[in-house]
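Below you'll find only one chain, the form predicted alone, shown as structure tokens.
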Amino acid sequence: MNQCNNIKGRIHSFQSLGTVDGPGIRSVIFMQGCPLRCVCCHNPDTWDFSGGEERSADELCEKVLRYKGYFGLEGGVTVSGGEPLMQSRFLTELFKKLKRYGVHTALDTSGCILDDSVKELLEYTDLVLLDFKYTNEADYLQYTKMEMGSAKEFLEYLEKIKKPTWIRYVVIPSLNDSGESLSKIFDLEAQYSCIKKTELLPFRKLCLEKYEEMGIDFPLKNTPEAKQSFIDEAYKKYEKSLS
């Protein structure tokens, strides 16, 4: 994609105020375009790079600044996707103007780019959001169309400029709900020290409308939605390993 200054970026959609997204109150600005192609994925809509509509760092900016008043001493932006580290350098010109106001920035992405212009994006974002999705280099390769090694690079990067950062896990029944997976997801945060929190993100099918209006089929269609009584149970056992 072009990358030149003063560019504008492809946006597939704002969120005004969320809750789901990092800490406190944020606006959510969902970025378009993606590489990856992971099964449980419910943004289809995000993958085209062509899709979405331009916007300047400028106006996002103001856009943004209108919720600042929401969102508290925990709250602020998180960038989401389709991947937002497509875009990084109209992220890093977005990122700038907002940490000029104050503004609290965070990153949700898998991790599947890390070069210079990313390593510029880092170093005005307060927070990473780390997708990790799965715990073995077959699975990943298989139900993501990214290496596993592409990620784990990237969390080595985070280490090294001590970036905090929030490791996401989308639990998916059969895939990659064992204990196994799961104990090798919150060990990560034993290994490094700049991961603050380990969230387990229960699969669900709110999205199979979406894929049905454009017309494509559903990876996990018959794949059962995890509970939230095993995601509890996870924490649990967790929090019991380290009493």
Given for the second form:
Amino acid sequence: MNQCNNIKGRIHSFQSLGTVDGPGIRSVIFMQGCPLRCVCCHNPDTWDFSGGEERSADELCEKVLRYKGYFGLEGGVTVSGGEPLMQSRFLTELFKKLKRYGVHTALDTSGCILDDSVKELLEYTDLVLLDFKYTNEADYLQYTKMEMGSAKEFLEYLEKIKKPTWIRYVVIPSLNDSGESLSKIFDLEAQYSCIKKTELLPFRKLCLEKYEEMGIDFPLKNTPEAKQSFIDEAYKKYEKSLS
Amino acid sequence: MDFKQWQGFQGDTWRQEINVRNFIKKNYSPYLDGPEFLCGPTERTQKSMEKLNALLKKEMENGGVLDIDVSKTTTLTSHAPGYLDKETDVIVGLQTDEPLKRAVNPFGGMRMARSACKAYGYEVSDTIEEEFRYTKTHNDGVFSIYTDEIKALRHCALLTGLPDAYGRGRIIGDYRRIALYGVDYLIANKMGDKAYYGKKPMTFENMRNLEELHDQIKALEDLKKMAASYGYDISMPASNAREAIQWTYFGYLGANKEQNGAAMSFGRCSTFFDIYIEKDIKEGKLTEEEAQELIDDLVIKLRMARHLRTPEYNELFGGDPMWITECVGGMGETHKTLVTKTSYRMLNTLYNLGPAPEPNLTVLWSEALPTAFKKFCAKVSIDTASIQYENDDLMRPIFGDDYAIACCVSAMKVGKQTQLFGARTNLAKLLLLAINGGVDNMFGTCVGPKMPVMDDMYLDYEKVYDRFKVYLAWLCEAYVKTMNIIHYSHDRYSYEKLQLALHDTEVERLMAFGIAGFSVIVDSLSAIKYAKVKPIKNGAGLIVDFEIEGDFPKYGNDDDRVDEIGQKIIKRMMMELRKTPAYRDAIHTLSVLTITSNVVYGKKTGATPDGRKAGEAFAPGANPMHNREHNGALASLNSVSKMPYSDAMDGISNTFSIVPDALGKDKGTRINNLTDILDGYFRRNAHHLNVNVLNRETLMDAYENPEKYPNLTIRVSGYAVNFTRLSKEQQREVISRTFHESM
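Starting from the form predicted alone above, please write out the structure of the form predicted together with the partner chain.
Then the entire complex follows, led off by the chain already shown.
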């Protein structure tokens, strides 16, 4: 355990107040570095593994504890990214420390890796926000550079260890918003008892400026944003299909 | 003592002495459940509101003032009764004979009265001119005493907004006493006090007390006459809910007729009213709908209160505010909540009558408040952006459980303490004065100790801070002296006889000093300490600008390195202020609050070492500088929460704007999250929070199309305003503030 204490994490940024990544009031840590290249990615500045700043688990833990008083009964910490699983050993250290202080931990991930280190991290994770991107192999690979099988395998594992999970799905007009896709996403909840909630997130283009600043092309710059009304409809349809 | 009106009430102490707190304690019914019982507006209320809205529209079209009665000086009995609608008003009483017609009050200063009239196309009548030819005003008094140094301090705007030409305000009469005891009993008590003081040696202090008591008694007599003109005899206690509200309101109305104080709080009346309302309901004399109607009509009357101000005054205190602050909620000293159904009814007026800045509804927040009430408050904030929160768990141990808030953030025990208001000093400017050795680089005025202009290539933190300490000590002494002059003169020439008649005779005074430019000086010192700051001089050898190399920690990011500088400044200033004795043995207090003067103060301050350009607005109150917060909303809240209330007991104001989406995805989540934020913030001993839940785009649209937003209310700095009533400059500053968004 002592040797682990020396690991540093690469952090993109820290947001003291988050309310849309998990339940309640949450502080959000954005990790630096991601192996995926999702076309809809909002945070291209988190891709580069050499970017960001190094922080120790102690430093981050101390930082999070400053906000513990706001977390209420439901809130806590969400680690997002980037891809947090790329730094699973570091995060295991961090989550271990946070659990010692009774802080609720959530992991916002694509589920792209499942090795022993990730499995250990999941032991200290209270909630997984699993970002499901597409509902068929071809799209998955084309638009994220990741295999759908990995995400599925990750979900199987979560089911096996009964880890509370929320499925999150960014709805991108004409790319993954067909009735068939959406029903496949909602069906997951029926198939896996670990899934407690399915969230549809509307595709937005607030990140355009970031892409421009970084001088890279935003692949979906011509795709329209998803309408909230469409999302609301989809939820309603799903609720109907349940009853 | 016993009155037939007191039948059915419990307790004894309050019958033996004037003690409203004890009456409340013995008779009120805490309410722990939710808002389900509330009623909407009656048809009558809706009609009254329509009538008022039409008048408000006319007032706006008329340049902000509907009408002025220039014929006479305002007093308790100067004007014939006025009504919004004589036939249907449930609670009656206006300052003049017509709704929204303003009265002239020259006791603070004749020049101010003249220029206020002129600004709106009126002329003070010959009658008033004649009356005041032989009457010395407060303003005359102050300037008879002011020294050259004090005049220079005012001139270069190191001290601004001083109450030396208008009523000082911030005094909360315990208007509830009128309802509980009736005026005759209050007069008898004051006469008893007068007899007692009459036996003491005739020192200056004792003669002053005797004269004041005489004036207080006269004011109470006049108040009875004022009420009689509306057909009410208030010599005896109120005998039902409507009378209790009416009697109390008469007291408040009388205060407004007599004084044009900068802030005229209503106090802490809701739970007091609740006792009468619940009794009437229980006895079958009142329905819930009627109870709500009473509160609605009271609030309609409060929303009609007006004072006549000059354009310069509006620059400092934008949006024509009155600070009719009414506190709801809080806990009792015995851990029983003071929330009652009428706390809800009061907040419900924002739905029944629509959002509005007045009365300045202030929720006294405690972790122990009933959960349902917390959530209701959060909902009202999200829906209306019209309420503010102050930390009851922080104030209760100091002020007990029957304090109220004067103006924005000033706590005082109702009827037992009063404030000597002192506006604020510009600490950002003081820093510039210090490095320039006592020359103001904007006005060229020499003021303060004379020293050489600092000539290091890069500013050295220790040297700058040492120098700042010297200037701070000098300023604090001059500031206390200035305040002593102002309040001596105010007591002498514009004494608040009615409001003080509604206090204990032995009143405790708090002398309230203030800081403006807080985040600017904190960040400036941080820049000097952690980055390299190169001063730039002009032709005259004065430092007028700065080049900053490297980054530095900024206030508002929960970074102790800079937040400690803020704590240090507050503590140091408080220590320096205490060195100079205050008038009438007042207790020195300090606030970090700007109202909207942050714009004017910024305009009059040169470029600062934090990178702020010359003339640029300051952040309001204790807020971090606009858009320098990079760690999100909670980090910003944490920074402010570290500022020590024990050394800034007149309040630490923080205005928090967040876009709805950043608070959660749906209404229920937003309510829960806002409740958690408030709990978290106040648990850290933070003092005050204004909450705005809105999008910047809404404000930008209102800036361009004011006619689309006649009722857009936002919290600015310890009070709420109708956004469209702010000057364009003030509107731009509000739009440029940080709006916390989700990433």
